[in-house]
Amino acid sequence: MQPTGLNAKTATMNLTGSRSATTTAGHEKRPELPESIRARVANHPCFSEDAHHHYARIHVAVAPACNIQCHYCNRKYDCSNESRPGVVSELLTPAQAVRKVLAVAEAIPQLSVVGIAGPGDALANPERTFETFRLLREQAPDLRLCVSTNGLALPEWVDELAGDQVEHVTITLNAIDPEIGARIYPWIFWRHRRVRGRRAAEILIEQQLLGLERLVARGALVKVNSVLIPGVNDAHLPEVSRAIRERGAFLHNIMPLIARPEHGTFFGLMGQREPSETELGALRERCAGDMRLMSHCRQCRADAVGLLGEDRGAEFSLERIEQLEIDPVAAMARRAEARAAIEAERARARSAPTVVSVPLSALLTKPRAQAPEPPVRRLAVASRDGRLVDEHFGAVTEFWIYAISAQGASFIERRPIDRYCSGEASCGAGEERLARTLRALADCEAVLCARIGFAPWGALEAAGILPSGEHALEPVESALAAVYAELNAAASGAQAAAALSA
């Protein structure tokens, strides 16, 4: 399981995932955001990767009809133990969706992001999204306000989105050849009438380019999906992610294709293959270069309430919520407090170090001169800040990557996972989860965590993948330097019984 696309010679420990040297492995660092973009993306936990440690958000599920068909998408689909796009369990009427709302951001303070999603397109149901909007601006106007769409309807609709200052929105993009997308898109419903194969993936690509353009034109900010479905679009997505920073996107996100039989989706049923973590991987790095790339995504469901990683949806039925007294003034309040309390809490951090560069040398015995040079190695540590490894496996929501060599260590990215231990029992839900963490942690050697179950640390093993929990509360530079030194003396003795059995 080697890791690729590494620098090893000039890797340096990066504590924080700040990356001063490196945005991935070989990218130069991009420029600061202007002061004017920060401030808009600084509590937005889907176009921050660091606001998503800090900050809530409600997706509201009022938009049920959709004007294009994706091979990928079945939205009859749902379990509460399902984190996938177009999934609901409720659909919502304007007035339901902003009592929810209500609802949610008395109990959830630092909830800072109202979404429209689906279980369709939001702009394939204009009057019950703008109506949605409206009742928000009145009665909750401290919230952001932020729309998903497949982009179709996207032009025509614009203007409507900077009245109602929806500074936000995220369009699915997939491909710019018609002849991709035509293996993607079945059909489009446009201007009255199904349009089938290449003609309607034509006007498709057409719309979201344009669409994107006169959302740029108005100064929104536009985050960019692309669904990553090998041998279809996988060499193809770089294109794109030139193309939409040519526009002025302001960030693209390369998810990985959810395709299992029990959805239904075309993709699913006919035996299309998921990306592995390690493609996923590769095609983010080939686009780092081209635009600012989104790695905390989660894929959530079109009714996803709190933080990224914990969705707490099944608190906050219409049944439920019916019954609550809300105070929405009170409640404003205390998502003023709530912001403000988080916002010292990170000056704080900014203010202390950020980042420490150590050498492994200064860590680690050197190898004799004559001894080969020990491989560079991925390994994935738990913890909450980058700073100590401090989480439990069982409550990770994502891990920290690094590649790690004899000179050095360096910060790869933060990997989304989800939660093994969520406190639910149907579905075979912890067994799914662990399964799908041993795929995204497929190309790492190592895990070390403050403490792993038995269940978890006896399928790392048979997966191929260290688990260690020896290291708890250490600082992630020593503990990397010694689970890196522990796989080294490991294959060398693997090596030395290998020789001496020749």
Contents of the next structure:
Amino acid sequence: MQPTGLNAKTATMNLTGSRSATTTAGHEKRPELPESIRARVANHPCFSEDAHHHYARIHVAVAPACNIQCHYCNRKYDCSNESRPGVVSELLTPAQAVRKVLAVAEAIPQLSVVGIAGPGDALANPERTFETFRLLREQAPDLRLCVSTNGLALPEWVDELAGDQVEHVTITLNAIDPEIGARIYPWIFWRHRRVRGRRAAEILIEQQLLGLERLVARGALVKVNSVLIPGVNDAHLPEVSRAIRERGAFLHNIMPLIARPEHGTFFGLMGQREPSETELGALRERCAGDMRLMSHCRQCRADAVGLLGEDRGAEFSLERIEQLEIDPVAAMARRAEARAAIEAERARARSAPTVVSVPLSALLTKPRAQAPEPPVRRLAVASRDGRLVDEHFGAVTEFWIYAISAQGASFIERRPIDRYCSGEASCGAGEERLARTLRALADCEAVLCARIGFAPWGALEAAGILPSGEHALEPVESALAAVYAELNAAASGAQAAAALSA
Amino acid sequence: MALRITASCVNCWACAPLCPSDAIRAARPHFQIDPGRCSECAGDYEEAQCASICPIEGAILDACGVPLNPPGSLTGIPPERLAAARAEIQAR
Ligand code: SF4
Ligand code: SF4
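Same protein, different condition: the form predicted alone was shown, now please give the form predicted together with the partner chain.
What follows is the entire complex, opening with the chain shown before.
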């Protein structure tokens, strides 16, 4: 049954040979997304930086089985990394899943996407996955469908996915070199056998790339997720990025490895370290085609409900949804209204001035003649919506991160402080919120917030990060400019002092 | 002759659809193999299908009660390391 069109040897040769070399230059240019793709991701909360403020998605946990083992996953708690199936609370039958979707869609008319991502692998449970999609197509045809998969079974299901109009597929692909793959996947289940070692990685990679090509040929939007594992695939990921872009993936999302001993995973127990924010940021910059699309990923739980980062799963337990009365037709009409309202609001916001690129030259003190250009600095802002510095440091769940140079400020990402911890099962025992925040801000030179407590102030200073509460309720752009100027002045002051004492 | 599922099964469903003898039941608290039906896959596959996909070490035993996937065989984590880490975490 399995197609054998692409064998691993030719795949490897292509990837390391002239094909990748010729695309390197093009890749550096970071091409903008084509208009056709932009339109299709425009209201997808997982793919579009802007859409995730407005639209909601739900993942339904209908797929328990998995057909591979990853070293960052412990099936006793389910997978703890990609798509975090780990913390799925209830396994649903397809019928229950559809009921849950209808209940949620009725309560949250902004719902636009339904995904299947686990707790195992969507395509290792084809009956359950496709039954769920079929029922959803019948009962809520306006919702968009997506799946996440490790890709092993993908090639054989491409036609089925296209038939159900599953528009978005995410493949977790951590390596295209089987030697590296063998350090990430101890085994796969393939054609009725457990296959191990290099051969297992070879088959998996071959299937992943073949699946990607077939999906793209059928017009699906394909995103690739890679888990950044320091010392294993960090140096290799730019090559992965090129290979998947050549095959038509529209987005490469690089996620930090989550590995603690208490997770019971191979990496967690064997002392494999997690990447720092700085490493993650540097690699994302090297691999990104469009930073704005990828960097807001929350590594949500497989049964997450609601707007990204805002988990309302508990409101829709099985017991509760069984009791709800749902009128699917009326609910669909309300969703259409909600969408129209959201689009009107987004159009209005688009015509308003944005903070993404602000010329700062006007706000900066004129540099003296021959003074060297001040460096690019990263600053974090505690803000509700990116317009004003209006959040209390202690209340922040995510920071707005900007890179500032003399040319202006550019928005990098909304960075959740709990990126390394978004569920009890994955939360390191006793790890303090403040320590996590400091780790999340390691690459920033200052934090702007509306208010900040005494203890975090001291901790930030000790960590070499300037806390700033002076610009409370000011617009983000002018506050950034002021703090940037302050940092530059401090740096040149320090230089002058050093020159004096020398 | 039949295989058996132990309490370490995590009810992941991977094995059940693969069984050529329809011998695996999604029972509680964990999945079970009907010893009257299990053929150990003889005549159908070279390797017992349930034990070839099961991700949990020690969850499936052969007819003599020996784990088909002994500690360390699936995760690559040496059992001593696992024990040491457990002790370490409990002592925190
Ligand atoms: S050994 Fe084969 S026949 Fe027996 S339960 Fe497992 S899969 Fe079924
Ligand atoms: S594959 Fe193993 S863990 Fe999963 S249900 Fe079967 S026996 Fe249980």
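Whichever C-alpha set is largest while still superposing within 1.5 Å between the two forms counts as the rigid core. This one's a predicted model, so the numbers in the text were calculated from it and none came from an experiment. Residue numbers count along the first chain shown, from 1.
Using a rigid core alignment, state whether the CA of A217 is displaced by 2 Å or more between these two forms. No, its C-alpha moves less than 2 Å.
Rigid-core frame, C-alpha of R198, shift of 2 angstroms or more between these two forms: No, because once the rigid core is superposed, the C-alpha of R198 moves less than 2 Å between these two forms.
Is P256 one of the residues whose Cα moves 2 Å or more between these two forms, with the core superposed? Result for P256: no, shift under 2 Å.
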